[in-house]
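Single chain ahead, by itself, as structure tokens, in the form predicted on its own.
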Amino acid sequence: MRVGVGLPGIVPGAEGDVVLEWARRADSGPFSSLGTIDRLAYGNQEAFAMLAAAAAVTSRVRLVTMAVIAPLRPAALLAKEAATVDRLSGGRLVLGLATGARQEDYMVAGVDGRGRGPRFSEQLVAIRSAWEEGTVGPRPAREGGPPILVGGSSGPAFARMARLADGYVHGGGPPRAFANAAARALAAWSEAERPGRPDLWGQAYFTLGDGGTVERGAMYLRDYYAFTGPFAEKIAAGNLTTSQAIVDLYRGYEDAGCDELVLLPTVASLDQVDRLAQVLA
């Protein structure tokens, strides 16, 4: 199983020099990818802009969105943004897409959140067509464009992934939650009569350091997931805060068939990427 690391710009207040140096260290370390998550009505940095910046200072790691909220953007714009990052990075983009769960993002965007699932399916077809036909430029670095991952936990989401994407991106949780989602993804893939198997990606949050640092990470997660109500505290409690917790999660996800696990920081400090590299080493 490959292991990637999230960029610190997902945490409000991250400075540009920290994001760039973090990307450099990840590229020279044990990581296989650099990841972002997506929100509009929040203080995180924009996903594609962050990956474009990372592309300029890296040469090895893949760049992945875990996942961009597709219905907030027109399909042509999504196709152009993704193709641009793919070309700037020499073909290293992995495009993770989902519908998103927060109504606030749709309200701020002025986009109706109703019917977003069917619209998302239409977008996936339109994005592929834009790349293949060259209706928007630039063309991606690779023929056919970057691989697409689709997220979601509903039956229609798994069917959408199996029909229109190259793999599945899970939203996080303990290994047993990933194992259940992976089984549904594989079943949907088989039902769609697709050859081979989907690429299976997982994600989790981490904070390594003293008690104050760990609490900063927990505060970020409580704020980021405040829309879930009391469940936000459960998410914060699942933050990986020790080397052993990371190792145990790694083994659990590997046993569950995960192809790539991206560990997302909850504190935007350079020591976090160094500490995580030491754990993986």
Second form
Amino acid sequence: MRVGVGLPGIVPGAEGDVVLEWARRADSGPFSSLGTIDRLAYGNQEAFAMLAAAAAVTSRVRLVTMAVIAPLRPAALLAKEAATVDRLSGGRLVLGLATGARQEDYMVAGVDGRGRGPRFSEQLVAIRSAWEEGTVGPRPAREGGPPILVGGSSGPAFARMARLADGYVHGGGPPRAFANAAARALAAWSEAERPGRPDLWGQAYFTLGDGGTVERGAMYLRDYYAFTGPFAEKIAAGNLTTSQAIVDLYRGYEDAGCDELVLLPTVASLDQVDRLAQVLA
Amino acid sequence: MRIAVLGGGPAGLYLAALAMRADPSHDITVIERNPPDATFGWGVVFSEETLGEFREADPKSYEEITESFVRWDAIDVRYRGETVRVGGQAFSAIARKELLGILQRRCAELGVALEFERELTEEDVRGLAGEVDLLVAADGVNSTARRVWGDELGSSIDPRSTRYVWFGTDFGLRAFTFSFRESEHGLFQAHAYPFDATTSTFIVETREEVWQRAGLDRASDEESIAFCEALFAEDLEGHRLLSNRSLWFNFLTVKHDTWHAGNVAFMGDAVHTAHFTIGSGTKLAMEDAISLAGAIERCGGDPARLEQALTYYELERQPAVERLQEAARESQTYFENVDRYAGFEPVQFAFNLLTRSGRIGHGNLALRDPGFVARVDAWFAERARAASGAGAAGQGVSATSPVQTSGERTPPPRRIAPPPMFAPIRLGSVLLPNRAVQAPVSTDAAVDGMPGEAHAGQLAEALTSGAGLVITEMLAVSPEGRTTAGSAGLYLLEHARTWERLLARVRGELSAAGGPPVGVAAQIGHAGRRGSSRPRREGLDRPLAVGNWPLVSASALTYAPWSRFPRELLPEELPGIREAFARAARWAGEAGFDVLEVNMAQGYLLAAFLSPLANERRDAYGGSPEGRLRFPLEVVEAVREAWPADRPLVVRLVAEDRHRRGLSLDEGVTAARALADRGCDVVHVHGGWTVPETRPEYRRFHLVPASDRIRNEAGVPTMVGGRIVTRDDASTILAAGRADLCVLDLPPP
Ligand SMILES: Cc1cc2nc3c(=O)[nH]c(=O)nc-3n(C[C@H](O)[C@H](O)[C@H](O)COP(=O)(O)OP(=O)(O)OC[C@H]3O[C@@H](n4cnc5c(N)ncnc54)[C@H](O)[C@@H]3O)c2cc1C
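Having displayed the form predicted on its own, please output the structure of the form predicted together with the partner chain.
Next comes the full complex, this chain leading.
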């Protein structure tokens, strides 16, 4: 299993130079990818812009969105942004897409949240066609475009993933939850009769440091997940705050068949990526 | 902290005791509407693994509880006049009254205030929550507190369709007993177990209709008892049934998104129930208590940290409870539909019952009771052997394949039998060495339908996998019937000749390498409106970039918004398609395939005819279910005619569309019956994909329930896949009579 790390720009208030330096350190560290999340009505940095910046200061790691809320953008725009980042990074983008769960994001975007599942399927097709046919340029760095991951935990989401994507991106949780989702993803994939198997990506939050740092991390998660009501506290409780917790989760995900696990920061300071690198080393 | 506990059942009392034990400075009151010694219900069962936790949580009550236990390790399944005993189960049980007595004493000893005979109203409960630091709602399945906070918790309360009544009886049964008794009104079952030397719990359950037909909806307590005593006289061995406010209920399945609202924490039956047939309600309630007491301890008496602590409690308990509820749901569904298995022989009936919830499989059961599983395996093997011999009288068997035999290869009976997956199965003249199936997916590598080296390689790999049957990718019956430009076909004589050479070569290699003979099935079909698509690795149902061919379907409806419009087939075109299927069947026979599979699934042409989502025809081939079935059945008849009579015909059938307006499983069962009547030997059960946006559920073994229904209601052998990975899974499904062949999804080598 490979391990990636999230970019700190997902945390509100992250400074630009911290994001860039973080990316540099990750590129020379034990990480295989740099990840972002996506929200609109929130203080995080925009996913593609952040990855474009990261592309400029890295040469090795893959750049992954976990995941961009696809229905908020027109498919042609998504295709163009993704192809651009793919070119800027020399073919290192992995495009994770999902429908997202926050009503506010749809509201501020002025996009109707109803029927987003079927619309998302159409977008997936449109993005691939745009890349292949060059209807919106540029062409991605690679033939056929970057790999597409699809997230979501409903039956229709798994079917959509199996029908049109190259892999599955999980929304986070204990290894057992990942294993469960992975089994569903594989079931959908084999039912769709797609060749090979889907790439399986996982994610988890971490905060390493003293009590104050850990509390800041927890506050970020409670805030970020406030829309889930009582679940915000559960997510905060699942935060990885010790090296042992990270190692345990790593093993659990590996056993569950995860191909790549991306650890997302909750505190935007450089010591976080360094501490994580130490744990992984 | 000031803690009020509503409800003095096992959940509330145990929580109060544990919390007090951890910190005697708490002020804890338990409020219970009943007097201390009035308890309803009889005995409760525990499994051994639970007990360890009780010991750690409070050794004193653990000791008292376990001293009162009766223990036994057998389950008796009584059915059709036979009792099948299965051992190695390690149960213990205690009278509910005894358990509550122990917990009440323990509470009193630790300084918990117990207020009996005080029933709180919704208003009282709301008020109480305002007065204390923590209110624990442990007031059982009809919880008053839940009525106050249910919306915040996200309640889902599902009354189930069977009726049950909780009796006792005045003698000690020797095993956990499941007894099935047929009355003139329908089937009744009893779940009974001892809980002390002279008393047993005796729960009677039946379907709502049966309950009404038997007049039990109007019966008095005495009449209900008299009815059940007469029906279960043999099980009761002359003893009486005892009532204790024993009324007939519908079981309520209770679930919640969240288990706490502000400073109110819910536990036990108030927040989750699991059907009594897995006997875990008290265990879950008491485990909740251990976790919640731990959470209270963790917040160190600081109400400000309560929210976080209650979150930990939920995080710890919810997944465990959900797993049990999942198992309970399977168990409940089993008992709701148990009539379906009325034709099973007792050993298989017992195996099916024991593996109903998905928690116990063939391997696991073999560890608990090796003798029983050996008996199941031997029974299965013997039946397979007998069936293999029976069909062997056939003649005119083509000698093209080593698995087509005339019967002399039938193995002798064995006392040490392989697990069911390795039992042979005879289908017509074909004897498959085992029941594992491999169905590799299309390589999209054919050129103009012609198979090549990629197909040979794939076939060779599948033939050496150890499976008893290998199914090819779908071979198109006409060029328009291809799914992608690289789909293989069986629409030119040259295709058939190439398959013949290819099969002979791969079989030759296999036997030269000493491999056992393996059956090979040609799967034939017509892609219909899913045709003319790009290679599968580029995503499904995307039209080709260039060189698209015209699509045909039952109606002119596109498959997906991004795919092309098909043309509606004219009635006069249908015979041509039927003939194309028949021709492919004939050629498949000539090429030396052992088995033929007709594709009537996955949204391809024949499935499109079947489904109201894809078939809006107004002629005789649409409309009613019979109309929609008409063309697919004509095809099957023509194929049966063209395919050698002694060789088996499989139909891959969409059993349900997984869509509100689509084919229901009821229709799937009807279709399966119609197929069997027309000479289909095996139904390969599939679901969904008729349209792209459906509501699939990719739970473990998600296709098995459909296979179970088709096999046991339509009475036709079935093949099933859907993420069956291990041979233990396959053997469990086969031994339980839920399918006859399993398509395995092997993990990559
Ligand atoms: C037929 C049947 C068989 C079962 N067999 C088993 C078995 O074998 N093994 C097993 O583990 N479980 C079994 N169970 C489940 C088990 O009985 C329950 O899961 C368990 O009792 C739950 O404990 P509890 O404390 O949450 O609720 P309860 O035991 O229901 O206790 C709730 C208490 O709250 C009191 N109360 C309710 N409302 C108020 C109010 N407003 N004011 C004051 N007091 C109130 C009630 O009087 C009651 O004493 C069975 C259940 C059924 C229906």
